[in-house]
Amino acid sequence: MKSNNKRKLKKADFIILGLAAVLVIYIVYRIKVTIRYEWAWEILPKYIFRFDDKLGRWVSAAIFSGFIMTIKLSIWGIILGTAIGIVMGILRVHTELFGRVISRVYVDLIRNIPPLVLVFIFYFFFSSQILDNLGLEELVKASGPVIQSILTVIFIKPSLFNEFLSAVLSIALYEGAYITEIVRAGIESIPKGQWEAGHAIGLSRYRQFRHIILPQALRNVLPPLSGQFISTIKDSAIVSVISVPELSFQGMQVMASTYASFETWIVITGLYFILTFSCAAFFGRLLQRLKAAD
């Protein structure tokens, strides 16, 4: 017999949203009577599409141009920070000293470093002192317009680049250096029987931890690494101090110029919920059928 896995709505489930209600109305009470805050959503629309009359069709105003960029910093920070923290991971658990040292000063160096502290190091230092005696963003800008297009669809526009690799790198060490400990807890899940089973049918320890070892640990570290890519979503958000026009710098800009704030942020939070629920129901999707294999 198949289960039924839907789950009917119970009275506390009625209470709750009941509650959630009362409190969604009493907030938008004491913002309209006691902080007299008048609303003003007409304005918002044209901050996130407008129409162009010289391109004569609608593009992407502040607001989605920042949705986008957010998508960008964290496809990337995702990327950069799964493979940092998979080589890490396989570090820590490495038979060589001294490959358990590194991977063990980068995981304890990187998580008691506050990630606004990280941000401010690339941004000044990586930069501002490094980038810019490489010349990095003068070669792109010296590119020609087709190279210059892709690298903004893919990247960022020209002139922002080395705010936006900065932006991407700290992210991708601070993201890397969680996705570090779930690699290393999901190959030492793995019993110590599944080692020797390989050792005995004459496997090198490379083949053993290649063919055995590390596909049982990426089927048992995907639930956490799921929730360490949403987290990496949020976490983007603190790069906009560095100027990068992500959802959140854009959204204090909008703020700042129509001074609609309840609404901007409003829209800010939809926008963000939307990006991370996507990703929670396609990872939760995916997870399923990866159960449902076996």
Given for the second form:
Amino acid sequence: MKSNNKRKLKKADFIILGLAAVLVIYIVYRIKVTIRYEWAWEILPKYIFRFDDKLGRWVSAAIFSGFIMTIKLSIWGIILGTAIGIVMGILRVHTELFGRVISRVYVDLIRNIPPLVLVFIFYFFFSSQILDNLGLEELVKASGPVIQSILTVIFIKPSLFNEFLSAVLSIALYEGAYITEIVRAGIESIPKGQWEAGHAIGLSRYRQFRHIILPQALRNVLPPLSGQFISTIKDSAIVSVISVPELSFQGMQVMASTYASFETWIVITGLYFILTFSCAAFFGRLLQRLKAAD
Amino acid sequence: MNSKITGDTIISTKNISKTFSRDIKALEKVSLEVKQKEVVVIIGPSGSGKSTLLRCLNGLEEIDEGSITIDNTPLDGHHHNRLKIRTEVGMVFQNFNLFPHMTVGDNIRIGPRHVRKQNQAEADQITDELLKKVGIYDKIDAYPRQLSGGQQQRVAIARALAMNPLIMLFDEPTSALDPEMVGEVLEVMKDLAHEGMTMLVVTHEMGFAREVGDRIIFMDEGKIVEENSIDDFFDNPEEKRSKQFLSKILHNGGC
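Right, the form predicted on its own is done; let's see the coordinates for the form predicted in complex with the partner chain.
Everything in the complex follows now, all chains and molecules, and the chain you saw is the first one.
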């Protein structure tokens, strides 16, 4: 992209930079002089990785396993949320009124309750009433060690299976509502003439959608969709309230046992930033490539 | 011209009416018969229902009253009938409506592949033939946005022909084109007419109408005002309204 913006700093920029510097100095001053915060960075590393004497090798400790858990939650949340969003987004513009109503109710319902409440609903009702009755957790626990270790790698250890499932489902449903609206907007952005041209050569409604509308719509929605994926990573912190050991939950645990609150949250912030920033960079590249291919 | 028309009636509409929301009468009791191999030119001021009439004929718009029969198949509620008519009636739009994410070749192949269920080789052969016919075979791997308007419209014609239709509907096919590209599209359409394609053409190209049209229909306010042979219509129109319209468009020098 060509930019005509001048790179030179203007007067206003200097004022803003100056104010930011003052703010930083003030914060440092408060921490050092008023709070007299005693930095203890040295206790943190063992909460990231620790050396296991029995195994004789380094293993991930609380913070790093939380980091991995956040990645797992995000990936499953994004996959499921996108699937829900595409299906609901298609229903949203469906010719059948029934589909439109279902999708509309879903979107309005989810967008009008706080995500925190959604997580609790899922955990206390869905997990304890439905999942328990399905006996999924027992099934997992009863399965062989090989299956269990595979499940542990791609999901979570068997004892937390219900929590993980409620967490992923609530994240997916929450993000799905927003993805639904993105997909709807993408479909509606395609001119009516495209449907009509498909109709005129005799394509079924499904094939008009599958071959003509969807490929164009998906390309249009990629920028807002990537933004929603990044939101998913950040929003996943909310499931810490149901004890899923993801990054924020582990942060709280480490803070409770070390009292190194500043150090812990600085590290946690950094880790979230690494995730979201690399995700943004990945999609930025992808979009540029698609643009270049045009 | 009329000598070539010996076939049976292929399109028949009886008293079709169409009302859009807010009581805008787009069509009011339009009855029309078109014979095989006939080229019917439809003219009229904007909003007169010309496009709506074409769009009703392939089911893009639902009619409120009356009946449409195409090649002895009624355009009714039966899915099978509607599909048959859609595949046998080709349509060319004012804005081409090519699929921008597909190459020229794929734009043409999609119908034969997914509707006619032809295999790749058959579809490829038809695509090659048609692109040669409309004179842009060298653009087979290009994307629509890389083509001029005239080329895009020729691709759109080829796309419709790939379904091997009995009837072709043209909805102001040259109205969105730069003047120097009108000719190349009209040439393709003239060739089609000479090959005996049944055509309904909404256009303001009076030269085209005179050259290949068999019959002209003048519409206004959703009704057919005059239906006449080409020569009589231009030289001696029956209706006052037709005269007014003709004097306007001929006076404006274009067409």
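Please read all numbers here as calculations on a predicted model, not as lab measurements. Positions refer to the first chain, counted from 1. The term rigid core refers to the maximal set of C-alpha atoms that superpose within 1.5 Å between the two forms.
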property	result
Displaced residue check between these two forms: Ile15, CA, 2 Å or over, core reference	yes
Core-aligned CA displacement of Trp41 at least 2 Å between these two forms	no
